[in-house]
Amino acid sequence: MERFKNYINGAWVDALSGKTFQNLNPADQRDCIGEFPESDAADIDAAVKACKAAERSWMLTPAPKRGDILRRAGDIFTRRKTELSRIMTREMGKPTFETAGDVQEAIDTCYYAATEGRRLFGYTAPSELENKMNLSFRMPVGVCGIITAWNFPIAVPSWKIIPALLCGNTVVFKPSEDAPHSAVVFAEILEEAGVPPGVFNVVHGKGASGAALVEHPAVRLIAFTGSTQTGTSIAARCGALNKKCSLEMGGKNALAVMEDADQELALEGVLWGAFGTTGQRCTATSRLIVHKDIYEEFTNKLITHASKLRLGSGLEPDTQVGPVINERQLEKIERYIQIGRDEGATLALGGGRDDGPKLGVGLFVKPTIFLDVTPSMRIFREEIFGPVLAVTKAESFEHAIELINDCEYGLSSSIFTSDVNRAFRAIRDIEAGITYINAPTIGAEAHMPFGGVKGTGNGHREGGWTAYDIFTEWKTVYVDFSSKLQRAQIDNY
């Protein structure tokens, strides 16, 4: 069995305890990845010790600098995309397709971020006072922690560390325990392009390193992406830690589909947000809202489609649904099935674990769809984080907009019509921080913001220009070259 190390200070590193835990393989629990490091806060602590070591040398680096370094990552990202790609699906599940596409996110997210170290731009002010300047400045924040789930395990990351080290900031990465090998060829990747010993170090663990990577006083700012709840807490500590927090948190993403929409298109849309990377993304369609008019037409052509979805391994070409990531998961999925049924929806296709030949020595569960789910019911409004779909009937469009916002999530959202004025007003009405016309919740590009409302986030966004903003500090500076004492904030009118 092979076993990995944490990468701290430029090197690989055992847990200070010793300690490890074991990766397996969600489409064959026989098949161990490997060994990783149990690491805890002692760990933590080495890591931080490291990014503080090298911190004024790293801001010191030109930001155009910062940035050729990272274009050169992204270059081995592409360099290494189909390795990388398969040890992704390996150890979390989702078919090559779809990790060859999360590691494209990174490579996109290193080149943007290489141009961006040529675009950190202050403002300059005019002063209300005679003979001085007024000018701004982007600082580093200092030590980061980011901490992210196991679902896309390079490109969210990506998404918070190559702005974080853009930036002039030091990192700890704690990983997700359920996909740690991916953070390792991440690390790799880092070294190769060129990135300072301690600039980025990995921590392997569980809850504990997570913990103490939040509660260390020299971390200055922590990364989030997982659960609400554990999201929440973070927030808490951070406020009384005084910290600054950057959370990606839940969804219960809901698609509507009007009575005038390319039904066709539509079909699609839903079968690839509702049953893509097996349901387990935060923009998973989780909510179908379907108008009246076309609802048992729309939904037998959904169920006949859907019972048709390949499951398998998703290091087969022919896979089209992988296994859920792991035994906790599973159960969960299967208890909202069973609080479904319990509710009074009609469970209409799938229905649980599937453990037919090959697939049984997995975690695997069927496309599930539940019918007439209305909005009193868990599963319209809890996240399930698997593929099980709810489908609601809409009376009209206004009421397919009541029903999207009806959630205590506001992250992704999807409305198919073919009326250009509906569509306006599903952008303005709609409580989400994504929106898609004609298209599905699912789906990121690396230009834009990425993030939600309402319990998705707490107001920071992903991707994109608006990433940079958590990861650096303004400073103002004034420049006054009157050789006299000019009073500012006094009445000087």
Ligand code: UN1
Contents of the next structure:
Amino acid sequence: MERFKNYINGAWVDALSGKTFQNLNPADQRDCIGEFPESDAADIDAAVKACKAAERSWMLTPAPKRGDILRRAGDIFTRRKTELSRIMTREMGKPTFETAGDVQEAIDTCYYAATEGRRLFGYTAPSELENKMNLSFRMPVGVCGIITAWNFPIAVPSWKIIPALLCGNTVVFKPSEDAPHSAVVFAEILEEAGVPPGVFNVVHGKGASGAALVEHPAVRLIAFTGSTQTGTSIAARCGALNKKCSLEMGGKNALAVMEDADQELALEGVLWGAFGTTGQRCTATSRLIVHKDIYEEFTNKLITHASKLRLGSGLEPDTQVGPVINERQLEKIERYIQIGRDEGATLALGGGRDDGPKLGVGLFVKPTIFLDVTPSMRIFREEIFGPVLAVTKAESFEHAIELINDCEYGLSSSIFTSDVNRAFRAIRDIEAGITYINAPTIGAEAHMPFGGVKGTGNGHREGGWTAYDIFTEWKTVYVDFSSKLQRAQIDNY
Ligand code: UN1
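Given the form predicted on its own above, I would also like to look at the protein as it appears in the form predicted together with the ligand.
In what comes next, the whole complex appears, and the chain from above leads the way.
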């Protein structure tokens, strides 16, 4: 069996304890991807020490030069795109056309960062005093701990790691234990691109290594993508330890279809939003809200189309929906399907595991649709992270907006309508970090702010120019060239 290692200080090493864990292919549980180090606080400490040793020379490397290295990383991701997409599909399941898109998001992020190396703009402002100049610069934060989920094993880490490095920070990356092989390739690519030893480190493991990263006194920032439960506890620790903390957590994203919508387009949007990535995106369409005038017609069409989706291994070219990630998640999804039944929603499609002769070797859940879901039901309110869609009837446009906003999360949202006034009202009134008009809730682009309001995040935005706010600290500079003591607020008023 292949034995993978941590990447610390430019070297590939086992966990100091020698412990390992195995990672299995979710489409075929007989296929073991390999053994990975099950690291603990000692390995995290070694990686943080490597960061500290490397941080000064990396910070002093001009930002455009750091950008050149990250551009090369983009080139290498491009060269290895097909190979990496197959590695990713084998370990986390989504079809190769999706994993290729995942790699493409990292490529886009690298090329964006390369140009940002020649900007990293600060502000200047006039001084209130004569012969004095006010400037501000972006400085690195220090050692950044990056903890991510398995559903976007390359794209989401890249949203954090690439801007962090461009800004002159050093990084310890703790990837998900469900997608560790992709993280190994990430390290190989940064190494080949010329990121110096110690600047970027990968420490594999489970919760204990993530917790050690949060607790380590020399780690100045934690950037996390994952469950609301874990994120909230990380934030509490970061609060107590005075660390900067950026969180991307849950979603219960709604897509509304109005009676004036292009129904064929909306149908395609729902199928992709709800069942793409097997519903395992934080941006997945997990609630569908349909105007009463087209409810019957639209949901009938939806059920017919969803029943034809092809499940299978993501490595097979005609697969549309892959497996779910692990046994624990499969059980959680089954539990929620039971909850939906018990709550009195109408199970119109799917309803559990596909354990037939072909798919029984993997972790497959049939695309599942519940009709007549009401806002008091748990399947309307709680994130399931699987191919389960809750459908609710709206009495009017206003009611649809109310239903969309009746949610503790606020990541993505969508409305299909041909009425321009409604579209602009929706843009204004929907409480979410992202709103799509006539497109499903998934499809964020790397150069735009990504994140959510309410229970989804804590006010930061990854992607685009806003990621650079997370990974820098402002340095304000006053240059007094008057040759006399000038007291602000006192000598001028
Ligand atoms: C996530 O689900 O964690 O917009 C990220 C999208 C993707 C990113 C999703 N580009 O769905």
